[in-house]
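Only one chain comes next, encoded as structure tokens, the form predicted alone.
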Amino acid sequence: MAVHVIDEANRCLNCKKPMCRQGCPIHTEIPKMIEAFKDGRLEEAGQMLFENNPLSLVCSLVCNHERQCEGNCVLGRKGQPVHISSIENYVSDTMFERIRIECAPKNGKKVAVIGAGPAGITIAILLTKKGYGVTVFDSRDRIGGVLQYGIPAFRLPKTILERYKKKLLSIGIKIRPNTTIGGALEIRDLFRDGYQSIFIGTGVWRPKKLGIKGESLGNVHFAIDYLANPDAYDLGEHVAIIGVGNSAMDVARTVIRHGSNDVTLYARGLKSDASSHETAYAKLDGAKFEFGKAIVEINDDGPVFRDVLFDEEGNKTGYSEETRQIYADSVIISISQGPKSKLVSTTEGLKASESGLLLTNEQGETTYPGIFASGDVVFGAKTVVEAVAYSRIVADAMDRYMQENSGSDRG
């Protein structure tokens, strides 16, 4: 490994108020988990990380690591921080099929899970915990949902998804790929066939538009359907794109390493939305920025802009006259994605925000009695760990429920 985590182990200062356990999202704990490592107690050093966090395998390769556990490390005040993440993915990565996942015995009730992403996966494994019997319906051949398709396998290996399906499986979880809910199969069917509560985690996966001339155009793409499936675009050597977030870093560097030598990244700001090393990375992959740049069209030719004008503190005052034609290949537009509206559509009673997100109450309950909700499809694109956690707290409020309604009828 690049870093040695046994020496980042012993840089651990085990602070009496650990501040890197205030700044996880899901208050990992940190100190703990690596006084464990350190004495040898691996199995449990993941037994304790996956009960608190059953995606913490994957936490400890996708998080905002400098935001999160390591930026608020106070050995990064003077120096570099400990190296929580490389520790946490060792043991995660080598327990992960030595981790006990005990259940309840299975109390007759069945759940529903629409969506196999990260909080539908959150949700399936506490819930069988408790004794359910959860069917996990996914509109997709692959579980992962954003992981798995939203995320490059650089960043995310695949094969990690697949030791979470085999896991899954392995405690009594159904899964029914390729199976949309609020097409051939609505709400009201899974309620007839005895499902006592349902949770929709569907993310986000309808790209949001510009707005401008030229988004139709052959040489166009989103950012959330490339990622999907990179293999099936021909970019050409020039390829534009709009926007500087994560995803956008995502789509930079796997154009890259498709083969597009001349890629570079525009954004009407000044700096990067995106993590500084998930910057640093693209840069060094050999992806170009231009910032100040708003852009007013695009055509065959590629992107048009204006230049946005800024004081000296960095306000926008205004756009240049004159507009500017980049010749690019490909264009990809990434910035932000919205849900997709099939559930709401089809299902009298379940409401959404003038955006597509979906109303829920603070346990995460919807507007349909029975019908929880968690994730992206609740909040917009949020981080993964973000997801687990909020899904903990509908987790508990699923069980209250159907423990308060178990002899009604929904059928």
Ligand SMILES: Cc1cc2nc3c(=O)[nH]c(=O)nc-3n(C[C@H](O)[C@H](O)[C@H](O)COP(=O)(O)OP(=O)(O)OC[C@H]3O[C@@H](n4cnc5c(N)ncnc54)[C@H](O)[C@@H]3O)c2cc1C
Given for the second form:
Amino acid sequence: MAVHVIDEANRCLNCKKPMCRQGCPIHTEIPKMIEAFKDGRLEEAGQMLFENNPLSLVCSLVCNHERQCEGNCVLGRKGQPVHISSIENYVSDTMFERIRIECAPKNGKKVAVIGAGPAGITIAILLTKKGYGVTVFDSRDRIGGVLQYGIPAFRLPKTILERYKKKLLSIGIKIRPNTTIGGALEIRDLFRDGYQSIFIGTGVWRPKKLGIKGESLGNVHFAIDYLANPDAYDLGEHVAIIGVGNSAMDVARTVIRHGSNDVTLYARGLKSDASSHETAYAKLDGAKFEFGKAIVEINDDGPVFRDVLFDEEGNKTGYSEETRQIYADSVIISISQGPKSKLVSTTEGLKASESGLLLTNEQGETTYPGIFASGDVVFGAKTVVEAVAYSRIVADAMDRYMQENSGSDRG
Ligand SMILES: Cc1cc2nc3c(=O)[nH]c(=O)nc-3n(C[C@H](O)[C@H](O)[C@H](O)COP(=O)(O)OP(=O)(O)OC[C@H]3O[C@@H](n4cnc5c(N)ncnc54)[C@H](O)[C@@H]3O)c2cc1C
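Complement to the form predicted alone: the form predicted together with this ligand:
Following is the full complex, with the preceding chain placed first.
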């Protein structure tokens, strides 16, 4: 591993205008980090990565590198790009425990962070550094959000999230697990208890439905529910997955690892919506794909499809008359998620779009003064690095808000 990473670092051309950095949604200083690594200044390289992106260790494993840093590396035009993700992973993983998080002296102000996913973790770290007292609330028992309860362990080892938890606790962040805001505690209780500003990073956890007959049957499950705890399910041998996005690939690969032998993903269109990397892995693991299938209903025997008809250019022209029953023990619907509405329904003045996503200005301030939001609950199902990148902007806006409104009583 070490030799491989050093070889990769030696291939970096240290471009004057690094396209890799431009292709990275959080503009990681990739060549500088690689230079520090090559010079043996590993701690500096690790610090650089963490300062820019507190979730660098996670991003090194789960970002879509082929479309971002590595996809933009100039060496990739004629050959293989530098394997930047391996270098980032090596540095972030090796240095994680040694990263210093310098925090300003406590300023006496408190912030509530609702949701311990990538957005909430980023805000918690950045505001603690600025001297705020941060408490993180999460409905679940462990931190990480989708990192913990969505992305399978074979892609993101869960020990990483334990290491993050230790890091958060080490700088004085308080964590309240198993606490849903909008349940017994509401946002007004948080303001009453002296939190000057509140951050919402609750993600998207309500599975989108197909809106067809059969979705409530006992052999049918939603992807996000399944991935949260695959051990709770007995799916049988033959499993049909409806959808071909990245989450569907995670479902297929998890189902296969849990022993089902015949796993097929069904798509309306003609190609996979997932990254080529994830699609290739799903195929390698043994998942099969069927394209041009429009689901009509699900019954106790499995899903029923019509064929989607296409012209020569691949444009959809209609559907076949006849339907086809597929025999499957279980059907998993994986067609994305939308936000839950608990916070909006319990907080007058907090407004959401028709699809339930929180409305914010460019700095992440919601329609309720003092409440900010970012991540998937604002933008819909996106990516870890995007949640972190936007949360950096929002942390600064929350800081400004609290400085300008210091002393105001929200209770
Ligand atoms: C299966 C799957 C695989 C994915 N794979 C990748 C990948 O490989 N790479 C990538 O970059 N992105 C991936 N994503 C997307 C990425 O994980 C999300 O974009 C990211 O996690 C969003 O972060 P977030 O903090 O906004 O929300 P989340 O990660 O959803 O975290 C929200 C947190 O808020 C908590 N919460 C919700 N409501 C409340 C409430 N009322 N009170 C208290 N707590 C609450 C939840 O329990 C959760 O812990 C994947 C998504 C899925 C579903």
